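Next comes just one chain, in structure tokens: the form predicted alone.
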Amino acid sequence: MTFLLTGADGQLGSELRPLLQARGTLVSCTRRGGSKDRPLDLADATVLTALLDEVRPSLIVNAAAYTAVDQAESEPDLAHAVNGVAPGLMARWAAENDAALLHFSTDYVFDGRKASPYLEDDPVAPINAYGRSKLEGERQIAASACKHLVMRTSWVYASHGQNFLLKMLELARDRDHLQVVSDQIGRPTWAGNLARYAVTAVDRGLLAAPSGIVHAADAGACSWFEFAGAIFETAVSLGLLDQAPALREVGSDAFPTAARRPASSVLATGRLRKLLAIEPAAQRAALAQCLSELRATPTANMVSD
């Protein structure tokens, strides 16, 4: 099987790369390219089409996205091109060439007003430009009728890249006290687990026919405030931090942002359990794995005293 992986240097793509390499021929793509990667700008439809025609993958794994949530408010057209138009193009190519598409979407397609976890079939109503662009990608994929699986996920973090976990560790180096938002609720998801959920779907043939949407997130809903507390407690136990900063919970109005966030975007993962026959990883266990990985790399020096 030939895989085409976009966003191969991102949080998720970096985790997917070795897993896909072990399962077939991998053509990996990044925005700038490199010695092992093909250059690919998803905003350039002509380049994307040419690459698909050249590689002719059996499975397209789209781990690339425009993820600058606040910046998307001032760049909606670019977010739409990358998150909406490009996945639609991939899906139509897949439909025309008997290929399949594995695509990743977001909890931000929901407005955050539901009191209970969101099911895959719940009404969507994004409240920011990023969410609208990701929803457009979902809709274009569905309209193509290609063989596909869309995995919606949430609050992704890793031991590299830019994410909440690394930001908290960075701030903890310089501050004894931190204020963290407590009125936004979601399910933090380690990129390593998300990659595992994805390849399990591939291994079990879930992309052999149109499959729709599945929510893929680690277990354990919490606020950003609670997640920060778990990060610091685990980091101290692993020796990444000498001491945890004191935390104070605040409302999201304490940190005004260009884009609104859903108040509660907890994803229900019952369909994931049914399709993959595995339980989503526990939040604390996933966090410990990620931080242990960070401790074992040179970048750990950036967050330890």
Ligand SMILES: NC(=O)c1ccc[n+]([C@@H]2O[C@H](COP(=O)([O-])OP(=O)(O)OC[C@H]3O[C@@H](n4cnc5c(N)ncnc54)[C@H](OP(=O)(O)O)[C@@H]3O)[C@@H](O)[C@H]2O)c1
Given for the second form:
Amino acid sequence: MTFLLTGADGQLGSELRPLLQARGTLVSCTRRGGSKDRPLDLADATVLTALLDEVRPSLIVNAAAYTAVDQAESEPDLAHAVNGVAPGLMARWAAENDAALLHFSTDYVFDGRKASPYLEDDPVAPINAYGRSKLEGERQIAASACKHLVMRTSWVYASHGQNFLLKMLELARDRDHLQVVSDQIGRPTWAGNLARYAVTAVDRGLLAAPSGIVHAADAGACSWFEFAGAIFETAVSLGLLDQAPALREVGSDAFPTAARRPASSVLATGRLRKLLAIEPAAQRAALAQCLSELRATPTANMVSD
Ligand SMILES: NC(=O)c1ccc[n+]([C@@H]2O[C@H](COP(=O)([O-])OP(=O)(O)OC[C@H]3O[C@@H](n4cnc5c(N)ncnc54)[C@H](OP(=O)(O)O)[C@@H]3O)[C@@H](O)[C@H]2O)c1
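What would the structure be for the form predicted together with this ligand, given that what you showed me was the form predicted alone?
What follows is the entire complex, opening with the chain shown before.
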């Protein structure tokens, strides 16, 4: 099997890289390219089509995305091109060439007003430009009728990249008090687990047909405030921090952002359990794995901004 992996240096992409390598021939792509990677800018449809025609993958794994949620408000056309148009092109190429597409989407396709966890078929109503661009990708993939699976995930973190966990650890270096938002609820998901859910779907043959959407998130719905508490407790227990900073919960209005976020975008994962026959990982176990990885390579992974 030949895999074409996009976004191979992202949080998810870098976890997928070794798992796909172990399962077949991997052609990995990053925006800039490199010694092991092909260059691929998803905003350039001509380059994407030429690469697909050359590599002729049996499975396209699209881990690339425009993920700058606030910046998307001022760059909606670029977000639309990368998150909407490019996945649509991949899907149509897959339909015409008997290939399959594994794609990732977001809890931000929902408006966050539902009191209980979101099911795959619940009405979508994104409240920001990023969510609208990702929804466009979902729609174009479904319309292509190619063999595909779309995994909607949420609050992704890893020991590398830009994410809430690394931001909290960075802030905790200099401050003994932190204010964290408590009126947004979601399911934090370690990229290592998300990659595992994704390859399990491949292993179980779910890409052999148009399988639709499945929600893929680790267990443990919480607020950012609660998640910060769990991060610091785990970091202290692993010796990554001497002491946790004191946390104070605040509302989202304390940190105005360009993009609005859903208040509660908890994903229901019953379908994941049924299709993959695995349980979503427990939050504390996932955090411990990610932070242990960070402890093994601390300097390479701390955020700089
Ligand atoms: N992060 C989250 O909290 C979250 C939540 C819900 C859903 N998701 C979804 O989960 C998937 C994986 O996200 P992630 O957390 O791994 O994101 P990430 O760490 O931001 O990685 C995204 C990758 O996409 C690449 N990319 C961006 N624009 C590109 C372009 N024009 N052409 C080619 N590559 C481009 C980036 O490359 P550069 O490094 O060069 O920019 C980066 O390597 C995405 O579909 C995302 O929408 C993420």
